[in-house]
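Read the single chain below, which is given as structure tokens and is the form predicted alone.
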Amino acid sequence: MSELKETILHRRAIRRFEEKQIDEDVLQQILEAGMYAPSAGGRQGVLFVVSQDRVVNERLGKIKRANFRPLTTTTNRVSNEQPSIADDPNLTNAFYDAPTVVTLFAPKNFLFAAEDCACAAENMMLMADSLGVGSCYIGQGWMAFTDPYGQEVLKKWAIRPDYYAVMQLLLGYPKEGDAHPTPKPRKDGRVLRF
């Protein structure tokens, strides 16, 4: 099996991280993978804002959590192995205490802004996994910036007003025993051929 296929089959969302910060050279490789992701029209419009400030990440994660309205039920959960904020009301930080949070921003009025961010995030998650770093894609990124503190952070980061936070990518070393939750069997009938 090729190394790429092995990484694709191996990668899992991680929601429990060690406190240890990821190494700078590892972070640079992950960011480079995101920068080389496909983008509509080759625009390369995605901004990657890296925060390794625990106080900022925790506060933004709590703001995002406070603005999140779960849609799951006892039979419709995101994860039993590593519950998400949609599954567990006791989780107070939407960033799960990840030591590195990368917020992906994109132009507000570009048709494929969200898709460009998703492509970049997937590249980054695969690179992270290949380097022993856990990751978790968190959608609806703008929720972290809806209050005055979030607006202050956007100003501090000098985010252009015509950009918005599409999503966050959480990065960190998985806690012992959480490196790779057991994969769920693939569902049949998802490939249709005519």
Ligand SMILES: Cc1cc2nc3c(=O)[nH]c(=O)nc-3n(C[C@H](O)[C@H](O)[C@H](O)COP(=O)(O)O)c2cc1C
Given for the second form:
Amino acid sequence: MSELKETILHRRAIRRFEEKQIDEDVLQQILEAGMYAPSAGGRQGVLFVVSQDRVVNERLGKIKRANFRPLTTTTNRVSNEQPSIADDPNLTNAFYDAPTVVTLFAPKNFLFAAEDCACAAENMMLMADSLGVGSCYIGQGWMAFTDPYGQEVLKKWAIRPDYYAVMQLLLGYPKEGDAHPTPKPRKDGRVLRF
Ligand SMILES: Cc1cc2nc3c(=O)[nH]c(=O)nc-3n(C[C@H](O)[C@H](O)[C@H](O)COP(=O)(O)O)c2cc1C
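I've shown you the form predicted alone. Could you give me the structure of the form predicted together with this ligand?
Then the entire complex follows, led off by the chain already shown.
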């Protein structure tokens, strides 16, 4: 099996992290992977804002949690091994205390803003996995900034008003002792050939 295929099959959403911060050279490689992702029209409009400030990350994660509307029902859990906020009401931080939170911003009025961020995020998640770092994609990134504290953070980060937070990518070393999560079986009938 190619190394890339191994990484693709191995990557899972990780929501339980060690406190230890990820190594700087590892972070740089993950960011580089994001920067080399495809972007619509080759515009490279995505901004990668890295926060390793635990106080800021926790406050933003709690705002995000407070705005949460579940996609799932009690019979359809996101993950038993790495529970999400949809699975466990006791989780108060939508960023799961990840030591590094990268918020991906893109222009508000750009048709492919979300796609550009998703492509960058996937590159980053695969690179993270290949370097032993756990990651989790967090959708609806703007919801972390929907109160005065969030607005203050956007100002501090000097985010242009015509940009918005598409998503967050959480990064950290997976909690020691946790088994690596097993993927759910792939649903049949999703490939149609003619
Ligand atoms: C667009 C998108 C949004 C997501 N948003 C969240 C989120 O807000 N919170 C979370 O814990 N996981 C989130 N995830 C991670 C998914 O729950 C996870 O990828 C899915 O359960 C499959 O598990 P796997 O990544 O381990 O294969 C998101 C994933 C995607 C692609």
